[in-house]
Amino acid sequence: MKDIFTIIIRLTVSCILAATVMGSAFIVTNKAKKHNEHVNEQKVRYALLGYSADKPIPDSMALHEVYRYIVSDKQSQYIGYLLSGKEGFIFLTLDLSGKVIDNKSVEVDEAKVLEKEERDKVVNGIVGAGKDAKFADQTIIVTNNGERIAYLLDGKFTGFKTFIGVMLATDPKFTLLGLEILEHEEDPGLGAEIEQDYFRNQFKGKTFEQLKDLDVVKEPLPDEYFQALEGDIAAEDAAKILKKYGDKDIYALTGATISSRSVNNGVKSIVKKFAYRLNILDTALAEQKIEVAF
């Protein structure tokens, strides 16, 4: 009997030690994973803005996150924005017509704001009991010397198989600066070609007016246009060719028209909705004379 108790105690201690080691390892690796995700996101963002090792990021440039939440109670629904004020964070609540319902200063560490779980806890604490705040999306307003120079937008939409996740950049007038495909499950060799430069770069330079009516055409992609989109020719020659096709619709991927249309419609929707929401947000900020960092 004594031996049995000894074995049980040893097994219990071994399990506790193993659980401690595994738990510690998970915490460390999870932190490293999140750090790597943030680093990769930053690389994509700066690349979309045209910065690289050959074109360093200016010290005067800043990225300002704007988090949008859907706030609801038993009777009504509102839009909440967690954003950077002149002195810390602000949570601004608007009704569906754009009227300001509430404006609160938020004391929270910036590192916590970057983590979704921590940020959600903070926001739900702000809206109070009886209300629920669900994260909707995140956008980034880019400034240089305090002036807006670009917007970075994340989004997801339905593809041929599941969802397609993207990040895109526009200038202050909502002309597309670049598009990156972050995730998808489209078929290799067909819909998966949405990742390729010759497809993604067709969107680059499209103005807001062009985007509104942008369509997909089932025509062969001209060879000279393909080379320019892929960057396989001299920059000066590529610029001329890209200008030549600048007002054209998007050439569909061969055998993957549905995937092509999904990206086209998804990008259009993201930009149009953002432009509409930003106008409402800017109007509310101006009317209430709320000072923000962007």
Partner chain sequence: MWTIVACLIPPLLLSVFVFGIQVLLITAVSVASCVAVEAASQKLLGRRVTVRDGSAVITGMLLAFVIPPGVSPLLPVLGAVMAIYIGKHILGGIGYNIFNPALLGRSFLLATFPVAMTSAWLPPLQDMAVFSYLGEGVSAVSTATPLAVIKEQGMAAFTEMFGAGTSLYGSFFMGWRPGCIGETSGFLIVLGGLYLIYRGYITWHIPVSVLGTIALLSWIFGGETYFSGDPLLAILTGGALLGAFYMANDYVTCPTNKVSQLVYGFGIGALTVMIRLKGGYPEGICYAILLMNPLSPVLDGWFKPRRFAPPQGGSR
Contents of the next structure:
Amino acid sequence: MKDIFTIIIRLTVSCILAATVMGSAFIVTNKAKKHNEHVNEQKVRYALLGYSADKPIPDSMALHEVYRYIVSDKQSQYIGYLLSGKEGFIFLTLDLSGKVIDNKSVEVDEAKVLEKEERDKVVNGIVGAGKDAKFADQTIIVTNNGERIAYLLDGKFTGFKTFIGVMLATDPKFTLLGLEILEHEEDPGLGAEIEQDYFRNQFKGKTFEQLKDLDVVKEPLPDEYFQALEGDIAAEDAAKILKKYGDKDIYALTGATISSRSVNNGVKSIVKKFAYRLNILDTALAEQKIEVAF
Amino acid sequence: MMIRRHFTYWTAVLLFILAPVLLQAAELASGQKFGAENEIILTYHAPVDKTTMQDGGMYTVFEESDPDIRLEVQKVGISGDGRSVSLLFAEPLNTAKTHVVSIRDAGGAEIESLKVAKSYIGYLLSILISALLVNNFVFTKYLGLCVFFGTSKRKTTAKGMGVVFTIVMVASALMSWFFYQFILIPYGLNFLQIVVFIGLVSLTVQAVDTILRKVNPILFNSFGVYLVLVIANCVIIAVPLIMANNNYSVFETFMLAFGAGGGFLLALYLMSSVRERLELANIPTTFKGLPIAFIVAGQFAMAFLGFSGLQLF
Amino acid sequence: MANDKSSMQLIARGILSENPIFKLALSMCPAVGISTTVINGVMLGIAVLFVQVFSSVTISLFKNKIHPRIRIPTYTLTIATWVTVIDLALAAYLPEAYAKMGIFVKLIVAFAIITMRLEMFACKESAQDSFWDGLGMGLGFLVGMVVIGLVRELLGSGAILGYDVLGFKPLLFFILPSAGFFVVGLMMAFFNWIELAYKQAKGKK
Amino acid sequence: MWTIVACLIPPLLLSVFVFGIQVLLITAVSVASCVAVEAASQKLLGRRVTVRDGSAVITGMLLAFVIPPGVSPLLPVLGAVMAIYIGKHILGGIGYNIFNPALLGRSFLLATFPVAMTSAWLPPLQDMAVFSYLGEGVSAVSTATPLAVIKEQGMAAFTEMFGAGTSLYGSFFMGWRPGCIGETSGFLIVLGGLYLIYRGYITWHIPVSVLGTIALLSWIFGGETYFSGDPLLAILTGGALLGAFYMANDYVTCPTNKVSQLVYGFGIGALTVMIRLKGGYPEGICYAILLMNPLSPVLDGWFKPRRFAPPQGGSR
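Moving from the form predicted alone to the form predicted together with the partner chain:
What follows is the entire complex, opening with the chain shown before.
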């Protein structure tokens, strides 16, 4: 009997000790983790916009996040946008055809909006009882001195094996500025080549019109184009070559047509959906004369 | 006699092979499915009215997560007997997402609304197949190698070990799922994952040990030896960790654990049958023992590359 | 166990005669799993080193307080605690390297080598010796990982430590799963061969 | 052994006429390196050098037969090391390999040079221009194999590229199609295989059950709806015939018992169809055979004649 007591006491003590160690480690690291995650995210975004450590982003530029929610009650569904207004946040509810249903300003701390769980709570509070808001996606509108200069979109679609996660940048006319592959599990040497410059950069500079019926061709990538895409040759020559191939379709990766095609389709659908939605959102904002930060 | 002895094996094999047919047959009756990459097929028990159903305007189709974006129906095809309607779209569909098809009459009133998705059972089975073959825990994820090389010398040992592993894996994974969903997440204790999962694994092993000792002492005598080995093994603890990473539901967790255990059993069984054969071979001295086992495992891994990209459902 | 436990000897034992990867053949999973590049190997090696040293020291400090009947659970708890700490730290400060290692950092908790050292060494010896022993074992693991990583990175992606050395990718095979088995198997055989040759040379003398 | 080599020569010669003279070069390099690796490993491991028995020559030829005709002739050298040294001699030498060495070599090459091994296909030459590729170099022309076309572009594109009906079957059976070096000429492969069966080198069980299963399952699952696939096409495309007659039948890696041979063949056929229709590769027979190889001792154990079976209850 005494044995059991000592065992229990010692186990409890060791558990408490262990919990203290882990708990303090968690508290110490958690802040750093969030900070680093944020920094990394920013890095990817700035890189897509063409900024880096050598070429820092100017102060006049600002990134505005737009969070899209799907609000549903028993009968129908609505689209809700959480966006930053001139002061504070605005939650705008549109019906499926784009008519404004509701427009509320939201008093919330900016740090809270960045955290998905906190944000979800806030939004569900706004839509009120009987309605349910589900986070759908987030896009970023980049402005310079109040003028829109780019959009940053991200998305996920099925590749050859599992999901491919991408982030892409377009200018205000939806011409592609860049594409970054964030995650994928394609085969090394085949589908995994989608993360290489010579594949990703083919998308650069494709206009919205081109993008609408962009296809994948199963032809070998011309040598000069490859070098220009990889940035192996002088910038001037490269620009000429890139221009020459500018209106071509995407050259599929050798041996990985399916991966190439799914990236192509994925990018197309992300941009098309965004363009459609942004148009509706802008019309609604203009109609209601809502002042927003972008 | 021989046939009867293997009857169960072959029924299992046959069921496994026929599973896709049976599943798809079951789906056909339910009425809607994806056809070609840009096609949705609706089937009806009675023939539909061809002239009215031909109108593309009556169908509203969208992805469930994007209700504001309507997919344009380019063409409606109706089969000769009028029982199946095929909707063709301009763009390939994202079959990973659930699509909603709502059919309205001329007045705009909704006749019916259907959800088209890849079947959930198919998805569950694909998790199973993935853990079992495509991403076999031993040959492509390199988990549990210590036990794998340690206990694959004899076929009987391998079988016993594999079965014990599967049982412990399923039990501990389900418990871990419960703890993860109802304690770790709600209270923000996700960082305690490792401690909680390893504790649950040890607990399961202890429970299996006690139960088996009481219920079936003979089985216990043949299994008991391996139970100790199970605790400190990465293949077991990996299942709850993967579950937590992917946020699996309880069924998905079960399939993952079952597939992982089955895959481990399969790998052990194949390896042990090969190693029994290798004992007769004249292997160079420097390669005797573990090195040769590694190289054989590497060859197995190369053969298992054949499963890569396999999508049965 | 040797009685002459100078710190250097303890370290040398862990790296050479009882190398956890090539000699004791424990903790093979990561040795095969993420040794595709040297950096990955080093990162995991450091994590293991950390867990091994801290667990060894902890256990040996508290060795008199641990009830013999709950020895194994206590070990597990200790290891799990330190693994959690290193896991959190890596996730926070080196997120990119952490992402590459996947769940293998968390799986350190199930490494047989750590439990074994606790059971065989730390629970009997002083904290100081346990420290050196843990350091030796951890370094042995680290060295093993670096060697495997070096071979696979050079042959698989033509680079060393991420720097392109060869300028081309000779054999893509070596960064694939199956190659890990071959590399470790062939290396084990190679070390066996060296040992054999060494013994023969000694025998002749 | 040399009889099998003799049976492999006609398909090779036809392949030279279909794909050009470099096919001969690849095969020669492959055979030479296999023989060299075999001799070297036997020397190294202190065994009797037995290259004269022809088994390395067969492995070399089969290795060349399962790679595309447009690859660099250096590829089989690497494949030979994998096939002969790692796949066979480390495991105890001739008679102890678990996996078919040639296919192991191919699997290694496919993993190492995925692009070359999946895209260096050549279109069949018109009007007997045997020497054309030697001068021009082969990288300029490439095409896709029938199975890859079916898999990636669908049946319609296949019909457009290769035609349909009897003329299609005819040209495929005679070997006038893109594909691996030795797998195309169905007619000569079948002829050689039948001769081997007649001479008693191989039995009919494995080829019949492999091809039967492929045909049956392709017929059931291969089409748009069930029971509408094209069984004949399934057998004539890809490496089905070569695999069934020469690879699956490798006497070291296949089961010995008749019943288990039938089951083994069924397994190969089923896995082949599964990989072809649902897997990541257009052709599956290589991996199907590799996956069934380690099962052959298991199958022999399951189906061993009753008189050798251990008494009931004693097997555990």
